[in-house]
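Starting off, we have a lone chain in the form predicted alone, written out as structure tokens.
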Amino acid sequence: MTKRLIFNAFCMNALSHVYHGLWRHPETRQRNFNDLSVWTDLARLLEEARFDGLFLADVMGVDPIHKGRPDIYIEQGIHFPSNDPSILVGALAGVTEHLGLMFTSSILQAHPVEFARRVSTLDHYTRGRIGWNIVTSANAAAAKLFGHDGLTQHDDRYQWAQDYVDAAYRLWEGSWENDAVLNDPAGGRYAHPARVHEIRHKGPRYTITGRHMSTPSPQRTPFLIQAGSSPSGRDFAARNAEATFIVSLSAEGARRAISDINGRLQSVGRKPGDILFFQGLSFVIGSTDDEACRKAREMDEWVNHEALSAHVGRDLGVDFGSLDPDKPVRELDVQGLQGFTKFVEEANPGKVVRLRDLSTAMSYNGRIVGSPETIADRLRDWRDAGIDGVNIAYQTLPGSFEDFARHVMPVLRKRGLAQESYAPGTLREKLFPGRGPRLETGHPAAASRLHFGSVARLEVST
């Protein structure tokens, strides 16, 4: 039987996502991204089309490290401003019954305790199709808004999400039993007080005593997402993930991540097929392959490439806006640079990779050109290579969308490598089918459930 590929449109509440430059374009309504319609429109063309679901990015604070300033974040609208995804996908419920709702959140934001009820009011009214990707936030101005003296050492962020992440399991799943809502107008009773346990979490950061003040969801805790690429995101990723997003440069190097991925699997008591892996892609499509080339020709003259490189630049921690994009990388003693470097090699064999090639290695990369069977071709080779779905990136907003959902999606569906129908059930039950709407009993968070019956006993520190 064919393996059947996931589809998630990647967006985000702001005026320029990954093709920095094209909110200008005449086709897009990227620059309306603060009108409702925009997002409710393309939420119903998703789930017409049957995506399986909307991913939403996420990233908090302006980084001063594009020529020593912030201007071309302003300017450009790179992230910048941009709303909170929560509260899109709770306006999303309405006009949707099918399409997973995922949405980034930082460790940064938001106390576990008001976090975790916003999780489980918005699966309570998406009947439990929310998904949390799970970013512990590595820049430093997303540290000082929200009054950190500076950005937390890599491995220590990782800490700190687990506690996170630890405590917000307590919360979903070890407060609140599965029979303790009676709802029962007769006997006057709507909940058991014997069943709705008080939580007591001591963590190296985090201590909370209380009750969840959320019923249980249908998921309970949502469908969880991490994107981390580094050891520590990926241990991290093998402890807590159901999905990981990956953005490797070729189908060898996402194999290669996701046999590291799951070989780390077994130490926590895991296995593969416990996590799925979403590939970031993103599509130019032509009824011929020569068609779709002068399609990406076009597109690309509305391609603002240096910010591009503040996007990337930013991401590694590195201002590209001082450095000349013409020298090959090879020949500039850049920390940060040279690991990337070695991906982008790797994804070119034989290439010299200058600056400019680093600045586009994650969008163009990435990009495919070329006919619905041509596509669904490469979307194949990429199966093949272990991945389970793919965030689509947009170029125009929503026409990429439109063109993928028109043209490509009957091929995939032809050839089995796209959904015909939604399953019924969670976006856990969805995209994992066969299992239930919750964790399932290898997961950690399954650990806060044994706990029922003992208030002293749920006395666990992380």
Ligand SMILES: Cc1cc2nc3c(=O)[nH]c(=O)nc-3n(C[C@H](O)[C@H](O)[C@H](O)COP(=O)(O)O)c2cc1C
Given for the second form:
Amino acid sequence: MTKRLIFNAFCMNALSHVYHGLWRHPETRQRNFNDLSVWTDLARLLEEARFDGLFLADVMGVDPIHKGRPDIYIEQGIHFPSNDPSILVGALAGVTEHLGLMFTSSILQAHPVEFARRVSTLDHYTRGRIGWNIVTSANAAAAKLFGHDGLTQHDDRYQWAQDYVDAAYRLWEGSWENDAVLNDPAGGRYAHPARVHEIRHKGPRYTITGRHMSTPSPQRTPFLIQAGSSPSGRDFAARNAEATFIVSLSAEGARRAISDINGRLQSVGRKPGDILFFQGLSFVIGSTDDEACRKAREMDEWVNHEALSAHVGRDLGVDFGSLDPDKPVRELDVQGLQGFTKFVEEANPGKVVRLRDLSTAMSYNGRIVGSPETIADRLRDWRDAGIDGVNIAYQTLPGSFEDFARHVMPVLRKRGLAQESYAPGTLREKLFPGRGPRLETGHPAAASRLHFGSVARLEVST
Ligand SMILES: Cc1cc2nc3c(=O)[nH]c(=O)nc-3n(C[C@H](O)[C@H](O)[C@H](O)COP(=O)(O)O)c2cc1C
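Please could you give me the other form, the form predicted in complex with the named molecule, since above is the form predicted alone?
Everything in the complex follows now, all chains and molecules, and the chain you saw is the first one.
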């Protein structure tokens, strides 16, 4: 049987997300991101087209990393200003029935007790459609914003993240027994005190003693997503994630990333298939390939290339503004660029990679321009490389998604590459057919589950 792909709209509750400069395009509603109707209209459109989910990125802090200043990020609205995606998800809960609602939250932002309660509330209101993209915030401005002296060392950030998720797992999985809620008006008892347990978490950073404030939501633990590409990031994904977000620059690159992460699963008691791989891609669609190329050229006239380089420079921790964009990257002695340069070289064999190529690689290497049939062919190639789904970045909002829904989805459906209808149940059941609403027992979070009756089992330290 053909393996279908999962399709998520990859958005940000902000002015400018991936294709910087396009916020000025006359046909985009992105400029009105403070207006809730932009998002409720989008959510309805996505659900009508049977997209699997809306995936919301989020970034904290504004780094002074382009020409030594933060100016371009503010002037061009690069991930700033932005609104809280979890509040947006709360509003979208009321206008959708099936769409998965996945949002990013950094371990820096909220205490795990507050975060776990917020997620449980959202999971109740959406009947189990919440996904959490776990990020560690790799920029110093985010750390300073939250009162830290500077960025925590790379691998220490993942240890912190493990402590954070372990605390949250205990709250979601280990506090309330399945039959703790009696809801018995006749008997006069809402909940059974002996079945609502104190958790005792003592980790390197968090010490938590007490009961989870919300009753168990349909999924308990939300659908867990992670995006990180280093060895420790991949180890964290192998241990915790049910989906990982990759931005490989070619189908071959995706195959390698997938094989690497799958290879890390066994040592943590999990197996290939336990993690879904969402690849970031974008599309420009025309009735013919030529028309699509014409449209792409028109779109490109709006792109602000300096803003693209400021974005990539921030992600790589290198001030692109102070370097010559035409310089071959091999001639630059910048450690932070070496890994990414290798990926760009692999995706563009035989080409001398210049700094400006790195700026455009993230947005353009993953961009497919063509007719719906061409796009379906290319998506089949990515699927054959092992990806399970696509996070679709957009040029205009909602135009890019309207085009995809109207022109590409029908072709994909005909080829068995997109779902015909929503499966019943929670996001976890929709994305893992045949599994239940809760995390499977092989997942490390299951260890946080009470063997109810033995409270001592919750007194786990990390
Ligand atoms: C595809 C992808 C998407 C990401 N999205 C976000 C995001 O929305 N917010 C954020 O703060 N960090 C985001 N990150 C950053 C990661 O969470 C992580 O901090 C960064 O990649 C550094 O970790 P690494 O060295 O393991 O890759 C993203 C990373 C990748 C690769």
